[in-house]
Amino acid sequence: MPEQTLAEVWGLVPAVLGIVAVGLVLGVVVAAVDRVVVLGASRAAVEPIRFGARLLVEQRRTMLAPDRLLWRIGCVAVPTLALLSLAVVPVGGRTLWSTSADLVWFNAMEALLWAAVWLVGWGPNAVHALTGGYRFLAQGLAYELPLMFALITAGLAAGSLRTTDILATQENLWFVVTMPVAFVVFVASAAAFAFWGPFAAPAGPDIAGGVASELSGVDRLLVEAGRAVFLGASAAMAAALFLGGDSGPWLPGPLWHLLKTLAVVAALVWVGRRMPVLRPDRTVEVGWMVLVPLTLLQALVVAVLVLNGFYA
């Protein structure tokens, strides 16, 4: 029995290394695309590396009576959960981590990310960080349900919670054609969980950087990397759930998935850098009053299509 358990653990090593490698590449890609939009193409490749190297040697900031344990747990959990959400993204007809309910796994990682960011705001024992943490709690709660309904809608059409099955169902028609609302809501909710673009109020300048105001050194690097990786993982999942993933003519399947992921990342970064940061009460109101009813209506339309054999 111990030998069998050890063999199973060693069998997970390639999957874990693969998840970390893909996640790091996606994080760098998101950061590079962001730098292209902000600074131009000439400095895009160098700036993320320079920023990361500077944070690695930067001294950690200390606060009066912080909860260091919870603070460190939150900082480490943000990139860890982002990487774990990437584990169920299907590439080449398979996932790095095989489960029977991939959509539930992805949604669970986002729910835990909600708690991790809250710990990042709670741990420093500072008013601005705590205010940012409370903003993120309200924002995360408002966008968790729309995101969950968007995921369920894709699973409903495929009749499965496995992302590989959802990918296979889109062989003839991408889900974005019949689920445009679910696609937009999924991408917007991912941006809200990464507090990116118009959803950046939890780290807003009006509260001196909010949840990230007291982060420095390795802690800041971990949180910023986690945000970038999660944004990249969400873009890859959006490409798989709604844009057909590997499907496309002439080029190899994984290359098509990469191109679609890059397109979603570019759209997220471009729109995020050109929209103003919305007031927290406005983003929460949109989540509850607009996106929840829209995603429920979208799920109802897809259910009618399923009953009529549209996706068969």
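Rigid core: the largest C-alpha set superposing within 1.5 Å between the two forms. What you see is a predicted model; the values in this text were computed from it and never measured. Positions refer to the first chain, counted from 1. What changes on going to the form predicted in complex with the partner chain:
- Val284: CA moves 2 Å or more between the two forms after rigid-core fitting.
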The other form holds:
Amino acid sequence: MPEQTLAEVWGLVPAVLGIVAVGLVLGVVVAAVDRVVVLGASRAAVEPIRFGARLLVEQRRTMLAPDRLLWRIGCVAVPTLALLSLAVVPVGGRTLWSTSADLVWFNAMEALLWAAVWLVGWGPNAVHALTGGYRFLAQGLAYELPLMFALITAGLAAGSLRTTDILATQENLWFVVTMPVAFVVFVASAAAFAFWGPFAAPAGPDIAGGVASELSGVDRLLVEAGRAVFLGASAAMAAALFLGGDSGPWLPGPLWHLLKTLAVVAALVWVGRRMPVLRPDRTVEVGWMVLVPLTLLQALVVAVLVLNGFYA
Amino acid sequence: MLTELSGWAIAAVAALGVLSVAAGVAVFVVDSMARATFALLASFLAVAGILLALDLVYLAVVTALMMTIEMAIMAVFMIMFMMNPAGLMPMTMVHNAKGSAVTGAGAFVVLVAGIWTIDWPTRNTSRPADSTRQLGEAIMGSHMLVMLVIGIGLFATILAGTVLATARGRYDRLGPGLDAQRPDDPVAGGLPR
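Give me the form predicted in complex with the partner chain now, not the form predicted on its own.
Now the complete complex, all chains and molecules, led by this one.
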């Protein structure tokens, strides 16, 4: 039974604008929490906006013989894909549009982000940026499969790839109780797709900032905003897929979802900023030898529970 | 089939079809490996968009997902193994120009003749509510055995290909008696072993 989507309830244009606004607010929240964790509470909410405004008026640097077309495409694609991934995340109990393959949509946007970040590294025709781009792709090989298994585990329990169906199945019990491994892998992979926190090696100081090293002005604003928006969207998705979304006593549903999203953001930033950067050559083996079997076992446990009618 | 679609969907299919062909042509026109790779990706994404316009959501997003990962990995390997490692020197994707032109034109003629001469079946029943489920049942329902056999065959091919291609075997890693405590790997993998 497909419920009404935001586009059907509000009309297409207001719904799209609403989702973009939600995405930008989530991005600012992520950046503000990050500032609080790194620098303390002073002017945390203002700082990201001030930084953004400064980048907006900053003059753009360029390199010798850049591949300008692909560079611009990459820079614009990062925030666009972050916002597009938000289209299937329930906001106020409804998604912007509802398809029979919401989870695959979300995953496809992450994969496109993968390609876009490589373009950001390729475009400027500079060695550090290119190294960072390749590092990002290599690192992605370690967590792409575990992420897919983690996503599919939530879909398996609900018997549907539609996020609103997954929400409805969690009315009695949050999925995080029966699938903690999938939850942790999903949140960690979200950080990895934003090459953030312990997964920031593609933008590491040892390669002078890597993929982001040649970005300036609007380009840097777009990429940094895209990373923050994607982290916020992933936190909202994690709250919806594993933490019961808008279910909870006393308070109205959307407020519950907001609180859970904020909790995931706070936990993600707080833990992520306290972990050392992982070397990509050391994460690949861990991904394939530890995480893939773990997430497969997790899926097996959930599959047995589904066969026993646990989630029905 | 076309008559069931709304005007917007037909316009979208037409525009995306042209875009897909144009991006496909661009693959063979541009002189940079990165541009060729991403022109090919753009062509695939336009096809995914056509599937989306035809309301085949699952096929559309899976096409976008798989093709993006494929192109990203291709970018790594193709550029890595090229004679100019960064791929920044001008290059071309065209090899054996005459032969490929003849083959391409022949395939085009055969396909177009087939499309216009075959008596395509028409739908008698109403559209299913969930085309994803219908697709899954059509693929897996009565063909499960075939799919399993093909799956195992593909997997065996991947394993055999890797075994043939790998330069360092287990005797290199674990010694002639396969009794080394730790594998002798040039790059440590991250696990304490």
